[in-house]
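Below, in structure tokens: the form predicted on its own, a single chain.
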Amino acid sequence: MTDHDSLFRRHDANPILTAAHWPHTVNAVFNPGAVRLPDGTTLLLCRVEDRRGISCLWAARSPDGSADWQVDPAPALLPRPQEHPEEAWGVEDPRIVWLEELGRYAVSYTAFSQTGPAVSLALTADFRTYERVGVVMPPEDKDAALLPRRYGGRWLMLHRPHTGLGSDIWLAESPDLIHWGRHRLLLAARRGAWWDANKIGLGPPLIETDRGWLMLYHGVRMTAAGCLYRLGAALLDAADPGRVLLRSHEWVLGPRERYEREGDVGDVVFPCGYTLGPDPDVLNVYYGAADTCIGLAVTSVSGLLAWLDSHSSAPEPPCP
């Protein structure tokens, strides 16, 4: 049986990208997305925020994807205030999807400004250009995903709206990735003392796999001492993305190293990418590590769901 402590291996190299990385003075660099290009390369989409306080979204692509860094000359994604208000205090927290039927990869990301966090889409073919859809969940809303292709003919999206009694996973629906509908709470925050109490979100994008989608979301304990962001697990039906299977009772990653306690935010370690290697049960979680830093950890799929099998039950069916 999968030891909860040898799940995830720290790579050797972490943290794989710091803000000396970049090509001028920035305050951090954290919260990748990722993604394993056609020619093997890895691509991440870093947060990167600049001494304002305002982020960008940055590029970095290694031969590896551990190693070798080489950052783009310019950011990938600056805030456009002018045209789009919602980005005046930054652009945020990427997610990528490669969408099949459009040809083109879907990066979902948190566009900030004074009226809160809201969800953002852009569309690119090749990490170059891209074309904006702009707000697609309004404030306050933030770490989505969407499924890389069509349920019953409409894209389905996970996303985490703040209410009043907390922030939970929701699932949204959409025929033509602008108008959105059909939300539905997917998985709740627990109550209590739980690791994963009052406020949880979405990590990476969900993992395909041969049992359901394997999903990876942070939960957040209020201490004494502050907030802990932590990594759970759970598994959604394959054939309908919205009943959830199984879901951890603990958490499997949690910030232990000096780089994922210390930092701008403390005690926090926050996926956003993964990428699987040339063995498709070989998953790499690019996360952000204290808000100031990137690490990268390394798990098996198959290992990844053992686990799950003997740490955790059906859930309660969610409240509608």
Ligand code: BMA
Contents of the next structure:
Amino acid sequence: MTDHDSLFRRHDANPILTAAHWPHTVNAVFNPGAVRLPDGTTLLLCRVEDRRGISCLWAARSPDGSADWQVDPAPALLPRPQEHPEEAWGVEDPRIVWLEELGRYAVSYTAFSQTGPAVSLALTADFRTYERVGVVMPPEDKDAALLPRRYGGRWLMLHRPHTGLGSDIWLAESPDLIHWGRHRLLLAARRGAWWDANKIGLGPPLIETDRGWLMLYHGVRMTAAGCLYRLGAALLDAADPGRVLLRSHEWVLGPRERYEREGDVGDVVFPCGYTLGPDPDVLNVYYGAADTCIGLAVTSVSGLLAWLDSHSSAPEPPCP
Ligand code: BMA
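Switch from the form predicted on its own to the form predicted together with beta-D-mannopyranose (BMA) and print that structure.
Next comes the full complex, and the chain you just saw is listed first.
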């Protein structure tokens, strides 16, 4: 049986990307979306926070996904508060999904302003030019990603509305990527002393496996010393992603190394993207570490599924 510390292997070169890689002074580089392009290049769409505190999204590319990063000469998505007031305080935490039907990538990201965080969507074919769809989930909402294809004619999006009671993962449907409805609770935060009590959110986009959709999600434990952001796993039904088949009791990755424990916000691992290796069982998870830099942790799809089999039970219904 896999033990906690061997489920994910942190890359020897961690942190693989830091503010020092950028062509001019920035405060922090973290929480990247990830994709492997058709030519094999790994592209990370990084959240880059400047020294005002405002974030933009900026691409960095690597031939092997871990080294020789080339940072694009200019940001990919800068906040555009004139046309998009919901971006006045920045754009953050992108998730990237390839939509075969449209021949374009969907980038869902947090648009932040005085009205709170909202989910916005942009489409791109080449990560050079972007078409903004605009706000798809009003505040307070974040941590959203599309599924790559329609179900019953409808696009599906996981998202994370926040209410006075907490933050849970919901599922919504749309005929056109613009109008969203049929919202339903998918995975509820646990309560009490649990590692994922009161506040959870989707990590990277869902990972398709032969047993269903594998979901990595973050759980936030509030402590007297601050928050602990850790990563858990769940399995969703392939035919009905609104159905949770398995949910881990324990977290699978948590802050351990110095660059994860110390930074602008200590004790945070926050993945927004993954790629699969040439061997599709190899899962490369890219994560923000302590809201300061980017780490890479490698695991296997089959290992995570085996972990779920031995460390979960059929979850309780989301509304007990
Ligand atoms: C979450 C998001 C992330 C951030 C994390 C830890 O709410 O804002 O962007 O990495 O908090 O600060």
